[in-house]
Amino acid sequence: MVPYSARRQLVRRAVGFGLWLGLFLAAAALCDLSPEILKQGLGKAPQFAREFFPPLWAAADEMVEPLLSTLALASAASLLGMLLAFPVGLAAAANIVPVWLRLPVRILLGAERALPEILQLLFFVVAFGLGPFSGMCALAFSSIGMLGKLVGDAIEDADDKVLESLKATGASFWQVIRYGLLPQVLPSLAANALFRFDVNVRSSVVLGAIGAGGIGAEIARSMGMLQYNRATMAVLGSLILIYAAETVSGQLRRRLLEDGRS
């Protein structure tokens, strides 16, 4: 055992700090970080921030339709992702399918999760054009990647005794899935789908600003027209929507998980 040495500890900390400082300076150089530009920007920040207040309360009614569009986009993507996640999860479970099928499905799920949602949206925009439909497809595709992986893990953790008991009674493969596997996996799938809905609401605001429509497009449009107080109104609407979605989905998710344990 190496004895404690204050000098050795000091050298380690100095080396660690030197490495951190070197990485910071390299990153600052790559990002063109300039103290002069930073100082100018901070000096303009108070004046720029004042242009966002007070919010344009008269535009509140005009925010209802984009907010509903964002909510519908996230809801449709979450529902479609949940419905398709179960068959994808089946194909990714080692105790259900052979390895020649499970392995490529797992690789595809990992590759999908590695793609940013913004990049996925660009692919669908090329295919279907700008609008909520492309945003819904991008979020649904991303939801399948996340939920499919979680469903596959849940299926692999399912109680094999229940499945073997059904097989012993002469049940077919799909009967085993319907009566033995689905009741075990469904609470987890629903709970994770609610969590994904919360994520999709947040993501739909971001994707809306780059072509998916909804309240994100309203924020981008208001900023582009220098209508900052209108943009503030849109941001407030999106915050209310995100908070409401998080609260409702969180409560439903807790109930589902509690029912699944009981």
Contents of the next structure:
Amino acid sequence: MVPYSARRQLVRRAVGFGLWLGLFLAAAALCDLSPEILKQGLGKAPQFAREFFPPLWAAADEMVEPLLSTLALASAASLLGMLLAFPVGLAAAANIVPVWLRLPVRILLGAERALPEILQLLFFVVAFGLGPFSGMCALAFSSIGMLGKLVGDAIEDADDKVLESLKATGASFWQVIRYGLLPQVLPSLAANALFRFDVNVRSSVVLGAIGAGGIGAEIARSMGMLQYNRATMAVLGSLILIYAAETVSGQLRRRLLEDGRS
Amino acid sequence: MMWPSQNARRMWATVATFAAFLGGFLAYLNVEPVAVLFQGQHLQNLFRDVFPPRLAVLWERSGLWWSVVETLAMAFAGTTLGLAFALPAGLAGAANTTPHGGLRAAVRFQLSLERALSSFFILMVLLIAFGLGPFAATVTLALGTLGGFGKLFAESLERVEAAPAEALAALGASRSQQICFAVLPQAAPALITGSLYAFDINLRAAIALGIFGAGGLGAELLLAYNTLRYHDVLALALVSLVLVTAVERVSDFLRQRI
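I've shown you the form predicted alone. Could you give me the structure of the form predicted together with the partner chain?
All chains and molecules follow, beginning with the one already shown.
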């Protein structure tokens, strides 16, 4: 005999699953998810393989400059984001600033994280035109959106006793922050910034396609000119960049965390 | 223990290195942020061009709400499809549930490829293959979900306690019985939480893909943008913001209940 509560749980799960399935079927109908389209698309696979492969190796040296530009864009945005995330995080911490400052800052950070980067890029392009500067602004903003919140949370979790004892010795507000707070939050900020660098490299490829230049622009242009094997070459370049950034960011993060433990 | 003076010197050295790197990158990109920000009228122009949002677009433009529904549908279908493939991929990619070590390595590599390929490139290829319409975008979202959550699922399966599976094995349970009754139940909360999170991510991605030609709300944004209706763009951005925030709240609520 199944216990009552277990049966109720089973029923609830079945209802949840049924709801999910029903919603999926409705969504699939809206999105024209039909086997015919799938079959028709998959039928083109051999032709695609011929057009996209082999990569246009001759274009390899044309990819170096865009790749470096994408890397520089992501790096500059990450550094800028990390530098600005600390003051923004201070303004988002309840134990540092009054509510009338913390609340709007938190709302702005939340709104920033909710909007896709591409959409933010569009606004920066309206202001600054196409080019790497707009891309850097979009990426720096989204870095601040994430890092600023994490710094704010870290400051709110920081050990109050350290701050209190510094205050008791007569330290000024900025000295308390410099010697009490900064050492507590800096390691986690650096680790998160390294993670954000990994994310920013991926995003800067995407933003490039809309107008920030670099390898993303190269991919989009090759696709637009129907030079599919050149696009494959550019994509290969972006894969190398992304894997390299992931490895470097992961290694540095691991070393940082090991340093913190010893 | 470091003396404050030494500490301060180290800090200034770090700050100087940072500034040098930042300056180097900006010089490479030919960007002068101070000049751009303060010499031109760019920011004033932005505010003049964009504010206030023309909220009238919300009821004047027929088909707008339909495009919102389409974006939600793309995100939901993409999430479900992606997760449906991510579960077996996670099982094959986790050391304690995989049928074979070689398969695990292959699956892991394939998942990392799906994460590293830019979604807009996948979308462009699929738009050529499947034609314009939400189909290509849905499959793009599903592939992205598979890459991200296949890895996440594999990791949560590997974090599971080994003892219950061993206990079942001692009772004579087969490998698949161990997985069904000892491994999966332990990982289930993580998998369900991850699934709700996947929808949040995909909704944002669906709006972004729309700007690359996938239809839905993103396409409305792109259209307004290309026809220089910037006040409409801001209004539509606010719609995206409300939509994403609302979905986040709902999934937070569901997560807490589960």
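Positions refer to the first chain, counted from 1. For the two forms, the rigid core is made up of the largest set of C-alpha atoms that agree within 1.5 Å on superposition. What you are looking at is a predicted structure, and each value in this text was computed from that prediction instead of being measured.
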property: Core-aligned C-alpha movement of residue 33 between these two forms reaching 2 Å; result: yes
property: Core fit, then residue 24 C-alpha moves 2 Å or more between these two forms; result: yes
